[in-house]
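As a starting point, one isolated chain is supplied in structure tokens, in the form predicted alone.
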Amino acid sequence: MSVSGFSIDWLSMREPADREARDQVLLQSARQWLQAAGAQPATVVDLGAGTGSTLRTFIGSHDAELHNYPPLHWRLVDQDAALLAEARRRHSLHTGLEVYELDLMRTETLPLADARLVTASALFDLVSAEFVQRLLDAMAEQSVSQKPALYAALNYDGSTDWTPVHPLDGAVLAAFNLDQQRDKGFGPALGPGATDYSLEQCERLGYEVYTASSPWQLDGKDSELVAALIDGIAQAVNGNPAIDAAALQDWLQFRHAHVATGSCRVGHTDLLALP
């Protein structure tokens, strides 16, 4: 699936799980970095912004809260016009909001000038090593005063644990992780290696880098999300020669039978890189 292929329904479905999963220490550190900019509104550039979930995480889900802490100017960047239109609709009262429909791979066009912080949520595991390198170069080149910080959250780490277990869980996970490295529109995806690679590149450029685990912890209350996750995984691994089609169908039926009573932990990692 390309980044522009995500639906409003899917993003809305996963947003509560994302918000609960984020590491609160790193999130608070990112907020403090913005607050240190002083009285002038700090500029945040959110890449792959979708409907604005990262914005809502930072400053509250209601327009009335948007100016509370700290004063921020948001630039939402995405390749999907429909998602950006939904973001603008949800935050129509926020005057410090700009949306940019851009090809993220054209890093030279990204609106990074004067940015205090660049954010991305559930994006870096979909992009390539080339994208990360080009983004970091663009951040250094287009910032007028100093390099912006980078907050890249909810990067899939390659782990998924189900309760109850099924004999095919390991094979499905291996096939899914292989699929995660396909080209998602940015070249060969980093997949589960996204955080390690990004950390290495940020440290090479002199950033102070912090990481923390941010797993989804899903159970019966998240049954709609879990059901969609099961279907997505099955679709991704279908056709893999290592997975027997009949066995995959049995796994799919078993997983759906336990959506309301079982649980699932999907591993993610958050990264914060400060100049």
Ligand SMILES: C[S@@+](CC[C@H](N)C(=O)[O-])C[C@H]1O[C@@H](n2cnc3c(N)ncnc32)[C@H](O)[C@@H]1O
Given for the second form:
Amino acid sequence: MSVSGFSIDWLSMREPADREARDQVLLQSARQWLQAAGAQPATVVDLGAGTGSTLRTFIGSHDAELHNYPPLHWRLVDQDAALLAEARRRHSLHTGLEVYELDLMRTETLPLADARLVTASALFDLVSAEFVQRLLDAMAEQSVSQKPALYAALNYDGSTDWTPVHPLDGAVLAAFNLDQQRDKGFGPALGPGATDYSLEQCERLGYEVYTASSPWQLDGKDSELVAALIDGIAQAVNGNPAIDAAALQDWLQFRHAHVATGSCRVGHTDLLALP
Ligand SMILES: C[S@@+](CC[C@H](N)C(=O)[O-])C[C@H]1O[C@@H](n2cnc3c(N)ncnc32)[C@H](O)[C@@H]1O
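Can I have the other form now, the form predicted together with the ligand, not the form predicted alone?
What follows is the entire complex, opening with the chain shown before.
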């Protein structure tokens, strides 16, 4: 889910919750797929890489000393030069790291040659059905020997459950999920339908597809993230005719008043498609 744009601060704020949420079985299967490539360091292409959260997840550490373990070549693709510069800065010791400043929608320019795995996190709910089609076509075309696998993690599933509840929660969620389908530069966004659509398309092409739930489970320890989430949701639904402005202010105040003591579950799904 993206609620606050893609600043370094927002991505850094959500990264611990994302790391905690990722399904460990699928992540381990993706790692095993890379290890099964043999002696050569395998190549991973991370789409919408931001500052490199997926890379850090795969190497299992934020410790600069471990930046070269395991030996993988990473191609980080994003359209945001500042985020890629931050990824480079954080991983300056990583010898097998390349960054590509590209618009993902230009799928013909994606650096997919010889990729063993294509990854994405918190991206597929932003993209369109057309993008998924074009990406899968490009993956099939560009790999000489074997198609790469796809690991698309942390796709928002349309559920957000708050404790304690507020009478406006349902209406806010419905309006937010509508906003999730707004065009984010790829055409109409898949939003909460991202995993189901990707699963169908991958299965149609003969991939073996696995999905698993990867919800954020947030409470007082995540208060900074929860506060930003609340503001982002309110901003997204503000102006929706189904939401009364005064009621939304009440919802905002109530939610902020319970940031430290309440909890919130935001549903996501991870997907791994093996050729
Ligand atoms: C929600 S962020 C996720 C970043 C990162 N994967 C993570 O989990 O921290 C989505 C990322 O996709 C990138 N992005 C969005 N639209 C893009 C496009 N059309 N081309 C390239 N990158 C794009 C944004 O710049 C941002 O870094």
